[in-house]
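Coming up is one lone chain in structure tokens, specifically the form predicted alone.
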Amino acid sequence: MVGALMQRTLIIFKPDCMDQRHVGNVIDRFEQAGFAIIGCKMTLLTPALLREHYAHVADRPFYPHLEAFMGARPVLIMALRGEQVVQRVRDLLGPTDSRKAAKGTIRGDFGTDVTVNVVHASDSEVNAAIELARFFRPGELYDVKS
């Protein structure tokens, strides 16, 4: 059972992270922060799945570029579990715009801009639950104790 402080979140290692081979470095930062990996798989994100995932921005002018970028190659999808993992992961990442992210954050060290920013992470507990259900089927998450 996930307690009040114990949360789960979704991570998508974006195409730039995959291409530049930063996945291991990013996972290491998550593990060093004490988070447990409770699910992981590689997949190619389809236009339909991307449109559902990014529905909140699908009508914006930049969306076609975002969809092309995110669907360009297989990505790694991961679920993490830990105390206050949603906010703590976002703190580790830094701002969405990598150009504004401090060195020492994941996006500050490896990102390029607002789209090419290494990792997608859920922005709330509610969205984490929705996103985890979107990318993982029942039985694909293993809530091991960390």
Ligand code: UDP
The other form holds:
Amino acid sequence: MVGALMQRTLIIFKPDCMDQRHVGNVIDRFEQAGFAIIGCKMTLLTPALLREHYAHVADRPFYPHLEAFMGARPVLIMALRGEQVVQRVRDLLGPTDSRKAAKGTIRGDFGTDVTVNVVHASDSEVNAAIELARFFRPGELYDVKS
Ligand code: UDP
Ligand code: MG
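Form predicted together with the named molecule structure, per the form predicted alone context:
Once more the chain from above appears, this time first in line as the rest of the complex follows.
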């Protein structure tokens, strides 16, 4: 397609999404939007990894609560590929605070509050590359033609 901007993004299915078994529903929304799964693993996020991943909020008062929440149980981590996938996934999620997210968005439908908000997704193409490298080795990503 002329002008198509193929990108990758990094998704984390947060502990609330795992516990409440919304993973399949969220993946279905991503697949219906046309995105391809190019990598997936399950892991328990350590405090050190969370402090790196959330460095931009590590000094905020809520950080200990966020770290405890994100490290409470193993989570699924996924790499998606698609046209404009970074912004389009953010649009599917809705805003950070689930209580302010519109119905029909992932956070609006399944989220609880500003911390417990279903899914992490990279917020820019630059950060997507950094985050994908944080969680996946190059050989663990399987790009597909689309
Ligand atoms: N967060 C929080 N309280 C806040 C802001 C953020 O607990 O006031 C948590 C929330 O889980 C969010 C994460 O910190 O998803 C990272 O914050 P960011 O601003 O990057 O939000 P996101 O990109 O996830 O929408
Ligand atoms: Mg963010």
